[in-house]
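Just the one chain here, laid out as structure tokens, in the form predicted alone.
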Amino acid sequence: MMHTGTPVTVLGLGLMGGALAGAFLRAGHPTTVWNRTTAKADDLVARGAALAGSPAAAIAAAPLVVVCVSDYDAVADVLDGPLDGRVVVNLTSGTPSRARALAEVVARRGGGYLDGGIMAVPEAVGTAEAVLAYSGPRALYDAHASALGSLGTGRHLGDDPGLAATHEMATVVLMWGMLNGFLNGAAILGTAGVSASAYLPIAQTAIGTVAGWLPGYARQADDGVYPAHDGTIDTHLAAMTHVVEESGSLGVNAELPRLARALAERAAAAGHGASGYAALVEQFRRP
């Protein structure tokens, strides 16, 4: 393999870390890898990667160091040493506060720091379908955007190192909401002998319809004005009550619709019964 790009190091070779290293190799970057279990590097070494004997050796091998390990404690372990002139791109999931704290540690050790989140499965890494969000100094991102582009479509979210983790938290909440809603619906339909596979086309249509509402909901959430274009919260409350009661009679879990009803009841009590559904954002903004 011809190595023509910026040298990079990848620390951590789990499913995602291995995919990141493989994408760098395919794009022609001289790639150094390290993992506690060295056998996980065998395939990458066979494809041209260099295996470092320690995290320090791996960090010394390249100006761009990508970290993808189990948690922030593991990140601290592998970055335990000088980082003079290195740019650390941490793609490990964590919290905004820990991202900001790690950025300060890296700066004290002479390095630059970008935090990131991978919005893709490992198989998509290295394609345009993989979206990676980054936060930290824009100049650092711009300097390495070409190399990071080997991993997928990059988006810089802002100079605050915690922004990528904050976006990741918001996105997984969205993901859980959609998946839990589908699985709850599948459980309800299962009582009528309808399979989840048979439900799928209607569910996908409904998700597409709701996705089309998001631009309007985003404007309402930003403006604090909630016109009832698609039904009032009071109307939704009636439907929620039907789902809660029927779930009980069917013998399926009613926790999810009960939570939705509780939030809507609070919104109505706060004077938003005649408002659109987006008024619930005020409930989510409260601790």
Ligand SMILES: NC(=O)c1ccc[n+]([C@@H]2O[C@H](COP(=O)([O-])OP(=O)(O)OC[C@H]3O[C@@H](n4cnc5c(N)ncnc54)[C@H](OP(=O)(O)O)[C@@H]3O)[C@@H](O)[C@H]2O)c1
Given for the second form:
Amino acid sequence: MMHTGTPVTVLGLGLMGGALAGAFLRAGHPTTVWNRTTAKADDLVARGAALAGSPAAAIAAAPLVVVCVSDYDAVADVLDGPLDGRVVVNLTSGTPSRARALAEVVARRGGGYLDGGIMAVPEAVGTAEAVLAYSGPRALYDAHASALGSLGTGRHLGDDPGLAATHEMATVVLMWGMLNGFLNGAAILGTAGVSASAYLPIAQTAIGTVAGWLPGYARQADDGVYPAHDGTIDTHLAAMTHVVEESGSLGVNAELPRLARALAERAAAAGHGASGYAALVEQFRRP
Ligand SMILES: NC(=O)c1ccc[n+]([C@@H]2O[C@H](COP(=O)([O-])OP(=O)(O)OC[C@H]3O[C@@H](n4cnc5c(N)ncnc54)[C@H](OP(=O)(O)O)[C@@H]3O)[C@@H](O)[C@H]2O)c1
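Form predicted alone done; form predicted together with the ligand now:
Full assembly next; the chain just shown is listed first.
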């Protein structure tokens, strides 16, 4: 393979780091790799990657250094040294505050910092389906957007390095909400002898329908006014109470509908009984 793109370094070759390095290689970037457990580099080296003997040697090998390890403590272990002229792209999951703190550490060591969140599984990396969200100085992102494009569809969210991790938090909360709702629904239907697979067509249609409501809900959440175009919170409350009670009778877990009811009760107590469902955002905005 001809390696003609920007030289890159990948630190961390777990499931995700290995996929990132593989995508850089496929796109023709001279790729240097390092991993604590060296054997995980074997396949990449066979495909043309250069194996560095230490994180410092790997960092010295390329201007663009991608880090993807388990957590921020591991990031601190591998980025222990000078970073002059390097742009560090940290794709390790973490919190916004740790991303901002790491950006300052990298700057003190002479490097530039972009934080990133990978909204994809390793198999999708290197395809347009993989979305990678970045935050940090726009100029740094623009300078490396082409190389980072080898990993998937890149989106720059803003100059604050904490923004990618904040979006990641918001997105996993959304994902858990959908998955918990589906699994809770499957448990309810299981009491009637209906399999989760049989529930699938209705569940997928419902998720699509609710997704179509989001632009209106987003507008209401931003404006702070919640006209009830569909059901009011009081109407939802009645349905939530039925589901909580019936879950008890059926012998299935009622925590999720109880949480929904508790939030709706607080919204109603705050004067939003006749408001639309988007008024619940005020409950989520409280600690
Ligand atoms: N997998 C996914 O689908 C996915 C999706 C989005 C985001 N992510 C994020 O990507 C990151 C990596 O995930 P992964 O799935 O690749 O995990 P993984 O397969 O468990 O790999 C973890 C990596 O971190 C390294 N590591 C851990 N502690 C270290 C330390 N103290 N010093 C040096 N290296 C250390 C491991 O090295 P050894 O090989 O030596 O153990 C390995 O390379 C995580 O932050 C994860 O949240 C993953």
